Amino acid sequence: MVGVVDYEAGNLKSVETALLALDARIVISGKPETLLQCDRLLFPGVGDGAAAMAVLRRRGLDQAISEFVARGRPVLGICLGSQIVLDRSEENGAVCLSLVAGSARRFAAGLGQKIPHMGWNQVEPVRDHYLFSGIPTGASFYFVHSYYPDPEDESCRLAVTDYGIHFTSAISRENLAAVQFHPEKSGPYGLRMLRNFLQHRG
């Protein structure tokens, strides 16, 4: 069972209809005890990053998360999941869970791109990850966003792209993985990557 958290960050019926579309058992929910029961986590979001911590710890998912992560089991952050697992966000000054040590960095003026990054861009992998097997280094997933992870352990990077500069578009810790682009918004290649997480033992 994958469980989909529900914080008020939308996004969540784009992801919905991809899972179902892969066959996937889902339980969407903001209740911290309906989703430390599932087998994966899975939690997307787009928005705000203080408004969406306001919601997880009013709700108690901020410690439902790092519980779920510190189990061992599969977790997989989407967009503005990819920032909140930070320790920090550039955006309003938000503290996030500090499930990977870092900060979300909004893209400098003066780069000669148009900010947010709305689109297509193609992602270059780092290192061997199984959210990436069969899918080709250089693939393009749809992006838009304002801020990007930027981790301070290099080894929790996963991927880059290149919009200005190379920023990191995907990090991984142990079980925890977070992208900054949709893959449920991805055509082919961002269903693998999903059908990949939903697979993946761990």
Given for the second form:
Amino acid sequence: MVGVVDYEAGNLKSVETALLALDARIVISGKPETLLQCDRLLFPGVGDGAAAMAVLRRRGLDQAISEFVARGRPVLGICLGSQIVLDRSEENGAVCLSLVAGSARRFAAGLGQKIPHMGWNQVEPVRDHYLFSGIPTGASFYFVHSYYPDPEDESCRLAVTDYGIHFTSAISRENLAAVQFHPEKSGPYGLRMLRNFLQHRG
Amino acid sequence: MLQKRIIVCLDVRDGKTTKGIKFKGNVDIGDPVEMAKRYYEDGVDELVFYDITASAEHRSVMIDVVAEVAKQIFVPFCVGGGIGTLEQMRRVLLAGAEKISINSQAVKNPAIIDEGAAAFGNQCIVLGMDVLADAAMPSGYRVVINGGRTPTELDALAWAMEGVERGAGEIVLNSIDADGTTSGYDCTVTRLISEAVSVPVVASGGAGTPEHIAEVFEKGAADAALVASMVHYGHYSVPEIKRDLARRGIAVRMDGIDD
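Compare with the form predicted alone: the form predicted in complex with the partner chain:
Expanding to the full complex; the earlier chain stays at the top.
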């Protein structure tokens, strides 16, 4: 059973339909006790980092996610989910979950690039990881975001993407992985990534 | 690097895809869900569905189409046409769309852009604009609403900037002069607006050949190109278009096409 964390951050419909298309058994919940019974955890989300953190704390989901990670089961964050695992975000000064050392940073203005970074861009893994099994280096994924994860420890950087700067587009640490793009909206390779997550034995 | 998007547009009336020229003489050309699935398998980057249903009682048919598309198509898609309230936006998003396009309703009630962006995020709110060349306007282009029938007093450039200021996360810019003619996009107005706003601009209206698409990316500074007639009538397939663009050195997503 995959627990999908409902923390009022955007629309969960796309993630739900993609997981169901892959025949996953899922439970969408904002309750820590329900999510802790699952064998893997996915936390998607779009929207404001500070607002999302406030909801996580109010519902006790901050501790539930940390506990889930500590138990060693597979955990995947998507989009905002790749930012709130860090120590902090530049978005409204949010204090985040501190599961991976680092900050979520805003793309600098004046680099001649539009913000948000919206559309398909190529993702280059910097090391082997189960998420990218069967996916070629440089495959394109769909992005919509103005902030990106910037881990302090180089070993937590999983993939990079070029948008004027080479930013970190996926991070991982032990059983926790998180991607800035939206695999649920990234065509066959996106579905392959979600299937890799569903089938990973942890 | 960020790739230029090819977006296929499907006009949907009473549950069927239709196509007209300069917004007139629409004829039915197929089932939108089947067509969307074929374009997805062909490697389209995004889809847009415009609900041009004439009667209010058939509106719910569109929600069924959206829900069915969401189950089978795993690229982003946008829905527009007659949406003017937060409740209507919510229904479309809950049915599975990523984005909502608002056009005439935004002109009539600009605050709906702010409200939609606050409720669902800027990335959900697309400002659709239909424009006509008009030398009397400061930018040379006038905003027209109600499916191209009603001219407004809005200048196209000023309205685009206001829309983004209010929270639109993307602009779909349609030239009525070019729509359905397959004689090329209006690169002038596309560049004018794309360079003035911070959000992506999708060029629409007039695509007939891959060369037209290359032109609107290079001369028009568009971030994405909307196509309809040229793919619906089988003149070109999405892979043919992308291969042509790639040969011209334009960054497009080739996954699943040539690998």
